[in-house]
Every structure is written in C-alpha cells, then in structure tokens.
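Starting off, we have a lone chain in the form predicted alone, written out as structure tokens.
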Amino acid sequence: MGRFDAAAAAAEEAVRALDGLDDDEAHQLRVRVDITRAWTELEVHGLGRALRILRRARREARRARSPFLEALTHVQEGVVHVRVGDWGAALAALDAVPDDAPLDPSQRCAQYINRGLAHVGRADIPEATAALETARDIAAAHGLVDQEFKARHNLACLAFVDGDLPKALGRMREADRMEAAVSRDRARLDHAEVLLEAGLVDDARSALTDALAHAQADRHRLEVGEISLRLARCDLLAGDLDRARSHARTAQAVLRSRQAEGLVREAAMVRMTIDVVEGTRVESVVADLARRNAGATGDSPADRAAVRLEAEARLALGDPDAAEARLAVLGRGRDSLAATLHESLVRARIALARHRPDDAERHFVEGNRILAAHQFLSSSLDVRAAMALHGRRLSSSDVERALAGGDAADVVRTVERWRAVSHRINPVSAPTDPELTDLTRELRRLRRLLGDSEGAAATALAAQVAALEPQIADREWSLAAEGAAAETSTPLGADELQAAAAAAGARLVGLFESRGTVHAAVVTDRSLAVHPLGPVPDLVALVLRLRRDLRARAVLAPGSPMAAVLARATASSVAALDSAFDGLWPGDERVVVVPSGSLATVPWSLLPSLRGRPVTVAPSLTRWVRGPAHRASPAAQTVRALYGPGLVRTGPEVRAVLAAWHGGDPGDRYDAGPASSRDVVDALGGARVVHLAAHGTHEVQSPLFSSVRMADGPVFAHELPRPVASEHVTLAACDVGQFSTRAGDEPLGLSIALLSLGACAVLAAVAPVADDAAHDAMVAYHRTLARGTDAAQAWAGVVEHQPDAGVFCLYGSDWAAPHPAREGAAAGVR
C-alpha cells in the first residue's frame, strides 16, 4: 500500500512485543520482523538504518543456525541495494545465496527479479533476462500473480535498455493489464522513462509531475527524489536548464537524506550536465568528474555517461588532447540512443577544435544515420518525430559549423541533412491493430456525443475523451514498423539538388532557424545562397497578425460593415510579411518551400510575391525530389469524393469535382449523403485521387489527433491506412494544411501524415476558410488537374483568380495525373 510510516511503526510495536521473549520461535520471529522492517526504514530513515538492521538480523539468524533465515538477508539486502541504484552491492548480495538455500517460490521470484534489475542496471543483457525469464516462469508455474507481473514489467525494462522502444511499451501494456495487487508507482516511473528516452518528454513530464504529486501526499521520500531527478532530466532534454537545476537540487537533498548514494551520483551528473551546458564552473566540474573516473573502466552507462560529460567538460576549457584521451576508456560499449548521439556530439567538437573539419563530418553524420535507423524502429509518427529531440545539440552544432564555414553548399547540405528525416522512408507500415481500431473507434463515439451535449454530460465526456486520448496514443507507440529500416535513403547534397532544380524549372527554398535567427538556403539550377532572414520573434511575430486577421475575417457574417476594415488590415499584414521574404523568389519560376518549425503556418499561396506561382511546401528537399512513386495499380486507377456533415454546397462541390475527372454529371446516383469514417480510410485506402470536402481541426499540442468532421464523429490522423494508396488528396477543410513541428524540424498534423503515410501530394489549409470560396476554388481545381495539369501550376491558377483560395498550400511533391479522366479513369461519390 505504500504507507511506510505505519509500516515502521507496526514493525516497532512488533519488536517491542517480542521483548522478553527468549526461546527459539521468539528469535526466529524477530529475525524475520528485521528483515520486514528494513523496507520500511530504508524508505523512512535512509541506507544505513536499513542495513543495520539486516546485519544484525543476520547476526540473529546465523545464532539460530536457520540457514533459510539468513538467506533472507541477503535477499532483502539485494532488494535495498537495487532500491538505491548499486547495482554492484545488490549482486554482491544475492550471490551470498546459497543454491540449494530453502526459499519458497515467492522468495526465489524476490532473488532472480532483483538479480535481473542489477543486470539491468548494468546493461548486462544476457544475464538480466536470464534472471527475469526465470523469475517470470517460477511466477507462472506457482500462480504468484504479483511477481509475475514484476518478472514481466522488469522485461520491458530490459527490452527499453536494450534499445527497443516499442518492444518496451508493449511489454509494459501487457503487464499493466495484469491483475497483480501491487502498488503500480514504479512501474509509472519506468514508463515515463521510456517515453523520455522516445523523446516524448511532454508526455514524461505529464506522468512524472502526476507521480509526485502522489509520492509527496504520501510521503514518499526516495520516489519524490527519484521522481524530481527525472523531471530534471526532462528539463535538461528540453533545454530548460533553469527548471533542471532546480528539480536537480531537489533530488540531491531527498536522496542524500536517504543515503541512495547511487542516486545521488546520477541526480550530480545532472547538474553538472547543466553546468557545462550553460558553460558555469566548467572548471569544478572536471575536477569532480576526474576524482569520480579515476580507474574507470567505462562498462556501466553510468560510468559511461560521466566519462563523455567529462571529456566535453575538458574540451569547454580548451582542450582537445585531454578529451581525447578520456574517451578513449570508452571502447565499445550498449548505450542509450542518448548517450551515443552526446559521443558523436563530443567527438565532432573534438575534431572541430583540432581543425578537422572532414573528421568532424563523419562524426555529425554517423550521429545523423544512428537516430534515423531509431526512429525508422517505430511506426508511430509521433515516437518518430519526437525522437529527434535527441538529436538537437548535434543538429544545432552541426549547422552552426555549416554557417561559419560560409560555404552555402555545406549549409544546403547539412540542413537537409537533418531536416524531416522521419520522411526519408518509404510509407510508414504496421499491421492493422484491432485495439488501436477499437480505442479510436470509442474517440469517435465519444467526441460525437461530445460536440452534441452541455453541462454536466460535456463535463464528464470531456474527462473520457482526456482519459482516452493517451492510451490511443500509447497504443500506437508500441506499434513496430513492419521492414522499414531498409527502405531508408540518405538525404540530397546541394549538387542532386540543384539537378532537380534545373529538371523542375524550380527555385528551392530551404528555412531553417539556428541561434534565434531564421535563415534561408536557396538553390536554383545556377546557383546556391544563404541569406539571414531575421529574428525568430520577428518573423513569429507577423505570422500571428496574418493569422489573427485571417481568422476574424472567417467568421464575420455576409454584409458586415466589417468586412472592408478587415480586408485591409489582412492585406497590411500579408505585405508585412511577404516583405520578410523580399528577394528571396524573383522572376516567375516554380517555387519550392521548406518552412522552419516558426514558419508552419505561412499561407504561402497569398503572399503577393508567389501569387499566380507554382508553390508546393515540402517536408524537407529530399522528401520533394524523392516523394513516393507514382504507383500504377489498376486497384488505384479511381477518384473518390466525399464530403462530411454542416458544410453548405458539398453535393454539387463533390458532383462537379467527380464531373471534372469522369466527363459529364454523376448526378445524385452515388450521393447518399455526408459520408462515414469509414468511407475515408477506404477511400484513401483504394483510390488515386481522393477529394473530401468536410470540416477539420488542427491539435497543436497533439497534432495526430487532428481530424476531419464525418458523418459518424472525426476521423483522426492516427487512424490513416498504412500505407495510404492515394497520390493526391485534396482537404476543404479548415485548419488541417497546419503542422506542428517537432524539435529536429519534424513536421507533424493530418496532412503531413498523409505524406508520411504514402500520398504524393496534398492540398489543404493553413486558415478558416469560407465554403462558398473552398467550392469554386477547389472545382475549378480539379478541372484544370483532370485535365493533366501538375498540381502546383493548377492551383496557382486558381489562386491566380480567386487571391482568398491561398489559404490553401500545396504539401510535398510534384503531381501530375498519369491518366486523364478521358483515357478512361472510374469515379465513384458518396
């Protein structure tokens, strides 16, 4: 349960009970009180109380010549030591258990569970399962169902230092689901590790920050300063070194008090981390870390770790010779995703400091395919994009290298580099999961009743749909990719970019962000250029005017005296921002745009320099040049057009678009009526062109759950076929052409799944858009495109005629129809 200070007391009160009491039974049950109660005083008064007590336990059992009793000991002994993170003493204690000691299933389970965490701990992987499958079997065979369920979550464990993300949340899903009745705070604690090391540290935080709460109320002393040391490493990863410290501090004075030295060490290296980032007392630093590396042999990631932050420590005061050497106690050790991009992070500097900048390349690149071959592990687009987090420092370092070196070539390369790499493979695939259907089939469900209730039924449908959403989430990350580590291809160099330039009649224009200035790397067949924009807040600045006005403008009513105000102040701010990007696009080439994670929402198409231009918004350049194949499967010679419920003038908008492909009227023959979830991912699912007309969101904080209204609730990115076999797909709808961008430049929303997912190509909005204006634009549309017309020049045309239709962008790469609706293309309406 938990209540560790009524434990001690109960043990207390039991200890006093047994005084007086001389015989043997007495001893043997004081003994065991002892063994019971030096739990509860590690967690109450610390280390030290606690293996006081075991060793004079088993002073006590070794009195009574009860071999069982003092095995005990060492168990229990094990048991504390792995509460404190020393691994060493932990196996020093279960050793001292003799084979043939005579402990019943229950306490064997104890020995090999803990035996195995060591192991963890130590990265032994061999002998930590060999321990946890024993236990877990011993489990089994002896119906011990709590055990089992921690012989079976310490796996997941194992599965997470071994490198499998998704191997580790599945696991920990099936033991959660175990009716065990053990107090599940630790194995919270462990899930919120493995989402850190995803890189998912929002949803970290979220379970860390709702654990201490828990931990505080109850007085957990050793959780809230273990659970204050991942909050900091959280922090750390997210470059709020402020909050790091702080939480830092704190773990450092909860787990001093408790003598958890293994835990105090961990919670130092924190902020020493923070210390050489921020570059403060860099110089106590070393000489903390060179005390605590002496003889160190770099086997455990602990040690590992303190020797990598203390090699860059060395190299912060400038000297690359003594960095060099501490690395190389390394030698080859199992290290976290984490850890190994932070050595490719030390060494690229090293290089860098001892003017090799060749060297320091390989080791950026070598950083670069080692997160791209994680991220490709998982099907999720959410772990994918989140895992980029790690890469961070060595993307911020790598193209600031790239910038002072002033060779725009290097810059177009190595921002392309790490730009979108999630996109850089083939459509994300995973087997279809029949609970992942059912748990956003129940959103659906949810969501509809929702928008249809007030009051107390919103309230309370509100918290399901808040309770839901995490686990649909959870469930996808523990979803593995299907063959995709092979399908990985490298990204373009400015030479292959400028050949695709010169092919497309394209000027290519890459935004990237680097020390709070947004700048641009432009390449056309003739040239290349690197152009400092502005500052971040600036540019951020004018994106959100356009924005404000173009929402206001949106929902004003047909006639407002408004409508004149606001027009003018909306065409203020599109100047106000085209401006920004003055002479980055002249002449009346095709443009090419890579938007920086600021510049997400930038209605492209309304800027009055690209007006009446072909413009397709690209993940990365790579993505653009190297989208998904045309895929020629007669299954997906057909065009689907849909629309969702409320929108005003769909029938004929779905009509005229099915007209333009198929040549005459459909008619009302395939209408019957808004279609059903269902009928999108069929759609998408089958057909080459797929046009849905419907209202959509954009979720910032959870972009996957972004959706489009159908006639049964919305349909979520997260429930998009895989892989999708439409090429190009048309959304009129409001909001859904928005992204959110990951740290790494890792775009995430509806459309940019689509892309992710297999489509070619995708047209949707940035901004609230008027139906009567998404109907002729999107009609005339597909007329020009059905005639063989590239998607990029058919929309500039419309756009061309129709300036309020730019809120709609085109997304990813250059279409074309292959087969004209006259040579013979079905349609199908709904």
Given for the second form:
Amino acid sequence: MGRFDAAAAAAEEAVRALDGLDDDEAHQLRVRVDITRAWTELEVHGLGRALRILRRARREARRARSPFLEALTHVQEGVVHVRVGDWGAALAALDAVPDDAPLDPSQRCAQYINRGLAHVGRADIPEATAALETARDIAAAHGLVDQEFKARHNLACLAFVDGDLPKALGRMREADRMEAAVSRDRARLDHAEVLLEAGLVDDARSALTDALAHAQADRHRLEVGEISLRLARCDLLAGDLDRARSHARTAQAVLRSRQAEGLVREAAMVRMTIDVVEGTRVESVVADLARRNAGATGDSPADRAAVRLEAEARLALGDPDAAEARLAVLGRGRDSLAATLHESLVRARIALARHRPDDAERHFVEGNRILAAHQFLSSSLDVRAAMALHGRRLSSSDVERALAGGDAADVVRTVERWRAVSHRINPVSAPTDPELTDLTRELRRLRRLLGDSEGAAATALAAQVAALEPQIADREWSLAAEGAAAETSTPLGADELQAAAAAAGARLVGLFESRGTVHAAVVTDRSLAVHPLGPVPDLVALVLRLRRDLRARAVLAPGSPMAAVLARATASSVAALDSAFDGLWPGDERVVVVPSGSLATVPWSLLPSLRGRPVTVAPSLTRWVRGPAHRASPAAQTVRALYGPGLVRTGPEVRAVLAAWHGGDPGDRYDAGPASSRDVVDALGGARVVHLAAHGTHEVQSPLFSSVRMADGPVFAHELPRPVASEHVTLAACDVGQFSTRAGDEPLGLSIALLSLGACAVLAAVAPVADDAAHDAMVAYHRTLARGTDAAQAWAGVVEHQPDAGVFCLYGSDWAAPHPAREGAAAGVR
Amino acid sequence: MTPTPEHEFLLAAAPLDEVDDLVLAELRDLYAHHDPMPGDLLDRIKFSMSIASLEAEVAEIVSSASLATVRGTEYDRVETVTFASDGLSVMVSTEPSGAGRADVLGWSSEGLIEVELRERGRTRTTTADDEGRFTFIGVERGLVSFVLRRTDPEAPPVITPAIEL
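To complete the pair, please output the form predicted in complex with the partner chain; the form predicted alone was given just before.
Following is the full complex, with the preceding chain placed first.
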C-alpha cells in the first residue's frame, strides 16, 4: 500500500506489545518485526537506521539460534541496499544467505529478485538473467503472483539494460496485465526510464510528473527524490538546462535526507553534466570527478558515465590529452545508446581539439551507425524517430565541424548523414499485431461517436479517447522489427548525389539548421554549394503567416467580402516566403527539396519560383535516391480509388480517377458509396496506386494519430499495413502532407508514415483544400499519370493551370506508372 | 398650520435599517425571478457608452459560421467572424493558445489601420500590416470587441459588437 508512516507506527506498537515478554516466541517475533520495519525505516528515516535495526535483528536471531531468521535479515539487507542503488553492498548481503537456509518459496523469490536487480544495476546480463528467471520459475511453481509480477517486470528492465527497448516495453506490458496486488509505482518509474531511453521524452516526463504528484501526496520521500532525478534527466535530454538543474537540486536534497548515497551520487552526476554542457564550474566538476574516479575500473554503467563526463570536462578545460587518458580506463563495456553516443561525442571532440578531423569524422560516423542500428531494432515509427534525440548533440557537433571546415562536399555528406536516419532503414515491416488492430478499431468507434455527440456524452467520450490513445502508442512502441527485412543503408556522399542529380536532371536542395540559422546545401550535376538563408525564427514567422492566411482563406463563406483581402494577403505571404529562398533554384530543371523541421508546412509547389516545375519533397536525399523501387511482382489490382463521407465532389472524383486509368466514362461506374477503414488498409496492402479522397487531419502533437475519415471513422497512421504495398498514394485531403519533427529532425505524419512503410511517392497537401479544387486537380493529375508521365512532372503541369492546387506536393521519390493506362485489371469504385 | 410630516417621510430620511434591507432583498428576488436583468446588459451599456464617446460607427457581423467545403474536419471548428461597416471589412479568427487563452488573428480590408482590442479589464493596440493582417497573442477568453481607426482622419472609428472568444 505504501503507507510508510502508518507502517512505522504499527511496528512501534508491535514492539511495545512485545516489551516485557522474554520467551523464545517473543524474541523471534521481535526479530521478525525488526526485519519488516527496516523497510519502512528506510523510507521514513533513511538507510542508517534501517541497517542498524537489521544488525540488531541479526544479533537477536543468532542468539535465538535461528538460521532462518538470520538468513531473512540478510535478504532484507540486500533489499534495502538495492532500494538505494548500492549494488555491491546488496550482492554482499544476499551472498551471505546460505544455500541451505530454510527460506520459504516467497523469501527465496525475494532473494533472487534482488540479486537479479543488483546485477541489472551492474549491467551483468547473464547473472541477472539467471537470478530473475529462477525467481520467476519459483514464483510460478508456487502460485506466488506478486513475486512473479516482480520477476517478470524486472526481466523487462533487463531487456532495457540490454538495449532491446521493444522487448522491454512488451515485457512490461505483459507483467502489468497480471492480477498482482503490488503497488505499480516502481513499475511506472521503470517504464518512464525505458521511454526516456527510447527518446520519448515528453511521454516519460508526463508519466513521471503524475508519479511525482502521487509520491508527494503520500509523502514517499525516497520516491520523490528518485522521480525528481529522472525528471532532471528528461530535462537534460530535451536541452532544458534550467529545469534540469532545479529537479536535480530537489533530488539531491531529498535523497541525501534518506542517506541513499548511490542515488545521491547519480543526482550529483546530473548536476555536473549540466555544468559541463553549460560550461560553468567546469574546474570543480573535474576536481570532484577526479576524486570519484580515482582507481575506477569502469565496471558499472554509473562508473563509466562518470569517467566519460570527466573526460568531457577536461576537454572543455582545453586538455585533450588528459581527456583521452581518462577514457583509456573504459575499455569495452555494456552501455546504453545515450552513453555510447556520449562517448562518440567526447572522442570526436578530442580529435577535433587535436586537429585530426579525419579521426573526428570517424567517431561521428560510428555514432551515427550505432544510432541507426538501435533505431532498426524497433518497428515503431514513433520510437525510430524519437531515438534520434540521443544523437542531437553528436549531429549538431558534426554539422558545426563541417560548416567550420567550409568544404561544401563535406557539409552535404554530413547533413545527409544525420538526416532522417530512420528513413535510411528499409521500409518498416512487422507482422500484423492483433492487439494494435483491436485498439485502433475501438479508437475509431469512439472517435466516430465523439463526432456525433454533444455535452456530457461528448465529454465522457473525449476522456475515453484520451485514455485509449496512449495505450495504442504504448502498444506500437513495443513492436519489434522483423529481423530479416530491415537493414540500414549508408547515407550517400556528395559524388553519388551529384551523379543522381545528373541522372534525374534535378537540382537537390537540402535545408538544415545549425546554431539558429537555416542553411541550404545545393547539389547539381556540376556544382556543390552551401548558403546561409537566415535566422530560424524569421523563416518560421514567414511560414506561420502563410499558413494562417491559407487557413483563413479556406473557411471563407461564399460571397464573403474578405475574399479579395485574403487572396492579396496569401499572395504577399507566398511572395515573402519565396524571396527567402531567392536564388536557390534558378532555371527550370526539376527540384528535390529536403526541408528542415521548421519548414515542414511549406507548400513548395505554391512558391512562384517553383510553379510549373517538377518538385519532389524528400525526407532525405538518400531516401529520394534509394526510395523503394517498383515492386518485383506487381500487385494484382493495380489502381484503387476510395472516398470518405461528408464531401460532395469525392464520389465523382473517384469515378473519374478510375476512368482515367481504366478507360470508359466515369458516370458508368458503379458507386458503392464511401469506403471503410478496412477498404483503405486492404488497398494499401495490395494495389499499386491508391487514391484517397476524404477529410484529413494532421495531429501536430501525436503525428501517428493523423488520419483520413472513412465511412466507419478515421484511419490512423498507426494502422497502416507493414509494409505498404502501394507504390504511389494520393491523399486528396486537407493537411496530411504536413509532418511534425522532434529534436533530431526525424519527420512523422501520415504521408511520412506511408513512405516509412514502403510507399515510393505520396501526393498530399500541407494546408486546407477546397473540395471542388481538389476534384479538378486530382482528375487532371491521374489522367496525366496514367499516360506514363512521372508524378512530379504530372503534378507540375496541374499546378501550372490550377495554381491554388499548389498546397499539394509530391513527397518521397520520383515515380512513374510502369504500365501506362488501359492494361490494368478491373477495379470497382468503393 | 404646518402639516406634521408623514410617517414614511420620516422613515425615508432615516438611515437604512434591517427592515429596509429585507424589503430590498425581497424586491430584488422578485425582479430576479419575474424580470431578470439580461446577462449582457452591463456590456451593452458599456458598449453604448463607448460608441457615444468615440463617435464610432458600429460594424455588423456579416458571417460567423465557416461553411467548410474543405477536406478537413478540423475546419468545422475554426471560429471565424467577419464584420463590416462603411466599406471596411474585418475578419477575426482564433487559435487556442494555452489554458483559457487564445491567439486572435485578424485581416482587414484596409492596411495600416490601428486596431484596439478591448478585453474586460484592459485594452491592447496594434497596427495592421500592409495587407491588413493583425495579431493579438495570448488573449484571455471571454467577451472582447475591437475598435478600428482608419488612416483617413475624416473616417470615424469603427467598433465591433462584443464577441465571445
């Protein structure tokens, strides 16, 4: 229950009740009370008092000649040391329990669980696995549900330490389903830890903030300290140093009051990390860490982290030799992704300080390879994107290095190295997950009901939706990638990109941000150049202004006196944004743009300097060149066109699109009405070209809940088939061409999800789209496409005649129909 | 003969006592029940006084509903109001901006006009840009109105009816 004050009071009362009794039974009972109360004393008064009580209990147990009770004191001492993060002391205490001690199965479980935890703390995977599996088996054999829950949850933590996040999240979910009467607070903290390692920092922070409120209300001081410590690490990872410092300060004070020295040291490490990142008090950090690390063997993850930080701090003081000497003690050990990337960063910076740029680049490349390898373990688009957060400092340093060097080819190669790393991995594939399917089906049902509800019913449904969405995200995070299907490919260098530009007759423009400035790296068949474009906030303001004008224009009532005003305002916003890219794409060749995160909602085809020119917007240049090619075995059904409810022109549009591909009169085609979500998933799983005309929504905060609305409710990015079989998808809907990026410039959204899952090219809009304008543009587009014109060229022709359709753009790679019209199989309208 | 003052005159001259309070409270309850004060009366009084003091034209609400023929459900919820008066049209739209607040985005048919946002306890002023755009960030939700002063010194200011953000 976790009511430590009440437990301490009850134990006091029990001791008083036993006062004056001098028989064996009373002695033994007193020992048992002491063993139990050591736990509550730890929480209420700290480690010192807990250990004193246990020592007294042990003396009494020996006096009473009870090997059983004596063994129990050792088990409990191990438990207490585990709780404060002192793994060595915990193992020593647990090893003191004789093999033949007469413990019952529940106590044996406790012994093995805590032994396992201590080994987890030291990252000793084989020992931890053996201990936790023993505990799990004993618990299962004796029907000890609570112990089995703990053993299983800790096996999940072990997968986490072993770097397998999907497995960790999956095991945590399985354990959490058990009907165990165990407080889930600790489990939640561990869950937050895994989310943090996955880079899902906002989700981790929200779980921890909830837990903190409970811990404060229940006055669980040790817990408050530990949660604050983890919040500080969230802040640090997200780059919010002020908040990190405040959380670390709280953690240190609280943990010190409970003498949890292992955890106090961890909190001190976080504070020192902040100092080093900020460049403040670095001398004193070096002095403190030198003391701490003297004679360190670099065995435990905590020791290794301290050594790395000392090296970074020494480097910051201008002493690369001392930094390198410090790192030399590390050798090879098991580290988390964050820790490994930190080491790459420090080693790269040491090389830079010694004017060895090639060595530095080698470390950056290695860090990048490790990041990609970790991303590849998960089939969750969310986790793949979020993990890039751990590479944030490494990628910034690498790009700064390249920019400072002034070699355009190096800048192009470096930017490409860090760009949308998750899109270099082959299309995400994973078996269909029945649970994810069920959960999204339920969400669709609720969302649909919500759309038709008002008042109290709507409030209740909104709460249900809000509760279900994190469950779906959580399920998606635990999906592992199918091993054989996924491989990372290396990013392309400048020479290869120039060759690709020559082959396609294209100008490649990669936009990236460094130290608050947007730059453009431009690659053509003959030249490479890098230009600064301007401060990030200025460009963001221009994009926001255009976006607002476009939105206002979309909601104008017919005959509104504001039509001319908004047409003028939109035109001026487009012109202002266009001038920010002045000179990047002279001439009339085709253009490939890779936008940085801040430019995710730019309607590129709408810019006057690009109007009528084939434009492709790619997650990375590597993705544009190596995007999934045409399928080896063409899908049986080549074109599917589907529409959602609630719009007048979508039905006729779908009929005309099918007529464009298969001939005949659109009016002749049978119309079965709006399609269902199942139809959409089936189409994307089988047809070569899929056209979807429906209401669309981009969710900025949770991009994988972006959707198009079908007859039975929305189809979410979360439930797209893995892989998507369709080569080209047209999303004739509002907004779903937008994407959101987390730190690390990994894009996420509905169109981007289609690309991640295997679609070659997606046509979609970044702004609102009028029903009739979409109809006309889409029909014209498919007619051109069906004649064999490539997608970017076909769309350029459409925009030339219908400039307002420029809010749509082609995403991914270039694509053309391999078998021009008239030979496709029959496809009915749905 | 000087008439003896009536009893009620004497009472009226005396300070209010408990009985007066009781009677007034009952009267208030009676009116509150049978003929309550309109909820927006105070705002209307303030509004009328503003018009009088500014010698302003009152804009009419031209349209307040979005007729969404666009392919996004989100736009059903966009709150947009258009006002017009004496050749000047203004459209304002809101975007959520944190708890209990909204960003107000506006477009007017004339550029460079001065726009005053009247909230309950305060006013803020900005100038529309060349294309007539103006923005107020983080406005507390509730009733607001706008006063628009045109660049032509002869043109009277225009005040909009209060709208709920």
